[in-house]
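Let's start with one chain on its own, the form predicted alone, as structure tokens.
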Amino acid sequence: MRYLITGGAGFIGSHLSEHLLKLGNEVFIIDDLSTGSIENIEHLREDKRFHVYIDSITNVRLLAEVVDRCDTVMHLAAAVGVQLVIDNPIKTIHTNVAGTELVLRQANKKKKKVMIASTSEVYGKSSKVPFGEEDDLVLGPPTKGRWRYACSKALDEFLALAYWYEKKLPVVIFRLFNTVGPRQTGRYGMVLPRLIKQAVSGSPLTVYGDGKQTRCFTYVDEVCNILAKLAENEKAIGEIYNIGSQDEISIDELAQKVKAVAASNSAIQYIPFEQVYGKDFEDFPRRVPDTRKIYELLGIRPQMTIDEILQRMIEFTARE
């Protein structure tokens, strides 16, 4: 099979284009690098079968070209994280927006499947838990500026969705429960690789709030393998499914877990949110997601655990 991954230097990206490697596959990237690297896919380049576009999506012949020589697109690219979606809200809409729009027009003129990455924000603040693919989702207000990405990636599904109903393109939308794994950023707002960072480093692990908050890690190379095989699945055309781990801990809690497995002698700090993100910063308190509907088409599901999934990253960190 042909994949396009379009965010394909970015952490999540790069995992999945060496897994489909692996896998036999050959594998074209779309990446303008805003967030990702090329030391990320620096390993990957000497393999024929993958190919690298140092370009944005909005290149629309670019795309148009590489959608036509792929068998499935596999779209990542958008604005991730808390810090850049608060600091960046116009790229952030515009961004997933507009640019799943200009890949679903694509993909849709010869009909390739469309695997569109979607969130566990878009849930916002429902307190219906675990989280269901056919729940509600509770969003707040336009004024608070938490709830920019989540609505930009719901809006991604209505539209993803509007295409297979309206005009039979096939598509499959997944939403990601905190991935984590090695080559991921803490720059963005991403809790696990700031702690790991600074536990290896000395510095005071800082946790936003005051770490009750609880939230469910998977580690990327389970994701993968998993996308992969829901690529492969035809039954998962025109369907949303959640992707992660059930295993649910508070932050707080992590930062102790991360202190214990780097060995750090680091201080924990709790800053307020609003002392990071602004006054008008909104928090979720639990994200756990329901994962039947998956684990009834594929009969998978996340198995490495939280402190497996740390010694790996604090390992990983250590080397660099």
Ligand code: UDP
The other form holds:
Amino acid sequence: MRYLITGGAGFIGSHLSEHLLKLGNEVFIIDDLSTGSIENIEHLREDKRFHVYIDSITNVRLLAEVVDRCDTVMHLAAAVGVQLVIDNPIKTIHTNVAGTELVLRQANKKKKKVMIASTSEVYGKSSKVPFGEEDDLVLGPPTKGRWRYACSKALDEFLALAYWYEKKLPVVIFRLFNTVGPRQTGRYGMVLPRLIKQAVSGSPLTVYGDGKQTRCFTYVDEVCNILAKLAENEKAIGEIYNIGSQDEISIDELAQKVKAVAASNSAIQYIPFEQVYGKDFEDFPRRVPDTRKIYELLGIRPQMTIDEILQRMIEFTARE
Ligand code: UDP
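Starting from the form predicted alone, produce the coordinates for the form predicted together with ligand UDP.
Below: every chain and molecule of the assembly, starting with the one above.
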């Protein structure tokens, strides 16, 4: 099979490229390196079945040509990371909405399957934990910056399904829950690479708020394995799937564990959200996926515990 991965030089995109190549596929990527990097894909560049286009997906001519050459599009290109979303409002909305529309429009011309990356963030403030794919999306007002990410991704989902309902374009939507692993950068806000770097370098671990908020961290290899299987499954077309671990942990506990696994003496520093992201910032108390749907389809769901994840990531960081 031939895959186009938009955002293929990003953290998840680079792991997905590697995984799909290992399975014997040909992989094309388009990435403008806005948050991705050449280093992420350096180790893949000798592979003749790996084709790299450093450009924006808004270069329609290029997009059309590469969509033509592939069988399935994995659309991962997006503005990601809470810090980036807060700092760059227009870019966030434009990249996430206009970029997705272009991809869907081009794919529709030749009816190429499109897998759309979405996010657990679309569940917003829902208190119905765990989150099921048919649950309501409980979003906040446009005056609070964080919501522009969830809203833009929710719109991507509506648009993708509109192409399926109206044009019979085969689309699959997957909502990722805090995917982590080697090569993820903390530059745009993501908590785990930040805490690990802080622990390893001996600086204070920054826990935002009281640290009681919880997340479920999912190892990137498990996500890629599921995505490859999902892409091959015809029953997934027109559907939305949660992809995430159900191993819930508070950020406070996460910081303690990072310290323990890294054998670090760093202090833990609690910082009010307002100080980091400005006033009117809202965080989510809990975020846990219901993974029954993906399990019923594929017979797999992410399994790796946070302890195993930390072992791997800290070893990787120490080797860097
Ligand atoms: N967080 C933290 N310290 C950091 C970065 C993030 O305590 O240095 C918190 C953040 O406020 C959130 C959680 O960790 O409650 C996960 O943050 P991340 O930005 O990784 O993902 P998301 O909020 O999108 O789940």
